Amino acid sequence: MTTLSKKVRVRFAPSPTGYLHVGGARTAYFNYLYAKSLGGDFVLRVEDTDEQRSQEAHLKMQIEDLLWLHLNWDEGPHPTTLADQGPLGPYRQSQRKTIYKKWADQLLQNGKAYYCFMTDAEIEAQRQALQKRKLPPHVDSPYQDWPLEKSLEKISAGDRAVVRFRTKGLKKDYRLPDLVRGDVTFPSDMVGDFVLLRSGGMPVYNFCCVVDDHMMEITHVLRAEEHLSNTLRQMMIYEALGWQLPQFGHLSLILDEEKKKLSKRKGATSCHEFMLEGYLPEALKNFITLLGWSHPEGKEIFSEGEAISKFALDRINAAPAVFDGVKLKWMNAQYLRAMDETQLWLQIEPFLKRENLDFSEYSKDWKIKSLGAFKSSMETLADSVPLYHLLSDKAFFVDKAESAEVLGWEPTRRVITAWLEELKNHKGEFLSEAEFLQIQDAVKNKTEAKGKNLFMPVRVAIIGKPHGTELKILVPLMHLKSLINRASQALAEVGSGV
């Protein structure tokens, strides 16, 4: 294990404009284990200085879905409260302006950054004559050598300016010693002079997220590759500043199964779309801890504790990482099966609730016998759905348009007055599966009825349909009385011709 001179602490900075994205809680789980395994701090830090796109709502979203994930953070907001946990806060980049504005200050101070008053068409304007001439569209502004004194005088009389960065004279090769993708180079005129702070005093990315790091401590850096293009930027402020910079890792694109960035068109992409869909958050976290890092035993099963235990930079990919939402199915399939069936049972209830299916007069012994008839045939919590239908007398019917021929056929009113007076004769609230096919068999022996003329009349009586999940799995789980008054449904639907 890396041995390291001060205390791990890494950070989740997620902009609250939505719900949790899946590359998100990858970022996300990838930093907390990484500071768990290290015995170090996970942060939570919300970068909301886009006015328009973030919303409180969508923060509190955001936290929802973390707090599903048990992705528990030791500062940052508080997930109730919103409140700042915390020595280093605020954590929230809104109401950090004034902490942006000295730093700003002081670079425009040292001649490191400058007032800009060019108006957004001068911008365009210049951009597209570059463009013609086939040149880098960096701005080349007019205000870059004005002394400050003199850009305050017009901020006093009523004008508006951006800060930027002045990248004149940094002409040299900025290298990155990335954890993930190794040593990466980027020449100094990639970029142009930069923003840092609006003009109505908002700080851009690339400036508050510099300070907000080294201002919180934070050591390590980990987060998508689509940021690697901001480090540059990131990196020359940190260098006008004198500043240490972070260890950074960019960690690979997760891509959909056609090789694709993932994308929402093609299903779900968010945690909470997962988490309607039935999905666990430990098979989800196991899942998304293999997009893109590997067990050093090539194990695909395993606890968060030993993901903690096992977890290095060093076993995370550069290359793509492929979103297989196959394989999180059957992920989600053995932890779902390996769930004790009283847990279980808590987990399907909302589901079925959801969908106005109540077995809370159920006996405990019931339901755990339910479940191990059922969840071999589960792979999500919502799977359970369809399942526990069958077994609600509310939604009990006898499906006319599925069931039209065989409730035609001449053996189906013998079939099923034997089977409804075999019930009736029975001594029990329940049928077990073997007296289920003991009656079965008195059935065909009563009526000579065999094979589909048996079995589908039967299954209308119990289902309400001639086709689906097989009877000796259901009736144990089904109340006689239940039994005796589909039964009777089904018989009062027979042709009176038959």
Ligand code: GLU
Given for the second form:
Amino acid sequence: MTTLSKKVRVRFAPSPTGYLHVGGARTAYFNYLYAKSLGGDFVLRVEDTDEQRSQEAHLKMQIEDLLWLHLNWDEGPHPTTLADQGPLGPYRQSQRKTIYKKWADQLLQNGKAYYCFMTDAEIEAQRQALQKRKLPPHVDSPYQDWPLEKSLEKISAGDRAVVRFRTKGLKKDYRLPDLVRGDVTFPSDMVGDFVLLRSGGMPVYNFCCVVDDHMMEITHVLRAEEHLSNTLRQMMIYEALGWQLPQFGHLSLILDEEKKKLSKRKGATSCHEFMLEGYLPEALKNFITLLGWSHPEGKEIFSEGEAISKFALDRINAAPAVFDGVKLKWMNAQYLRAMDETQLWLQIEPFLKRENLDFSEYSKDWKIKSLGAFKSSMETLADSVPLYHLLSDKAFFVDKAESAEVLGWEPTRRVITAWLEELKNHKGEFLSEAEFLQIQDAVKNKTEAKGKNLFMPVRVAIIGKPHGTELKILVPLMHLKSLINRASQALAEVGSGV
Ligand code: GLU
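Okay, that's the form predicted on its own, but what's the structure of the form predicted together with the ligand?
Next comes the full complex, this chain leading.
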């Protein structure tokens, strides 16, 4: 038996086939929290042996998402160059083929594995025959007892063979003390002789996973429940190689509100999408921490530091976790509103720029003031877009369709004219909220318009339509010049086409 290093070492082992799914992010984060809570190492290992699906571009997408979440790894590919960082690399399975070959050779030498020359058609015919007889569809290879030399000769002659793990003789139950699910028992006859290396020499997941976890000195494997059934094969390989098992913990499924598998059709499922929708990484991390784990004091909102200090495996719940999008939005709003305005401006700026809303000429004070006014109406960063749209002069226009009725009312011309006069008489660059209310009163007195006959024309003169955010919030954020321009444009539309 080989002894494992004492230091806790965990890994996140994505197969890079696209953006990081929230389920993957949860696995990564639980491993990260566990490592950090015990001063351990967090390793990023890339399971890219499926050459067709695993492209470097996909790996970069996953890395981008991990970096966005600030989940920095202690060992693994460098975030930009992808060069190995750490003493136990390579960290990409596609670069470890000679290592897998070496261990497969050892299993072949000591008879724990054998070369199998069966074709796919032969395997399928055998499977169907076994099924007819109501027997488990396990491969029963005619090559299992061939001496190794004989198989090697056949291979030298140009024949292709897979390396199959021998399960015959392992007639017992395998007991896994799972850190999340408690004892799980697998009868060994659940699996037949399974492939370790494909005929081209490409290793399969279960084999690579064992070799890598052992060689990278991984002490704890926290991963998705869907891998539980793989664990039997992995336990058999550990046993055959005489290696000590790491401790396994299989994390529950993540379901949507209807208790179905999270699906793209019902909304965002990848971290990238959440980023584009304006979620903050800290909020998303806080949210995923609670997908199957609970804070000992029942807290919902807590910092990463607190999560690290309180994280313990015994609070991981084996029952499926429900992904509640409304809760995520609420949590995001809490984080966003707690953020200092200068920081928040930096976060919303890319969202505004993407929509051609440019406020680079505005002062820092204005930016802070506007966010102070808008923050409480925002749940995501993207919510800033419609709000700042109202303040952008370039985006302003009188929406004739929406405003047609108001523009046709009898007092509208008087109201907008009076509003414009009051603005022109005002000194200063901006109106305060109080000044705006005073002016509105002056317009009321001058025109004798009341209720919607007063408010709606003023609204059209300010935002170009009769409905929207409260004016007393918006007006103090608009330059007087801009208010004058807008009112003039609205006045020009009064009576037109109605
Ligand atoms: N590569 C596997 C996946 O992306 C992870 C396997 C494991 O953690 O053992 O699901």
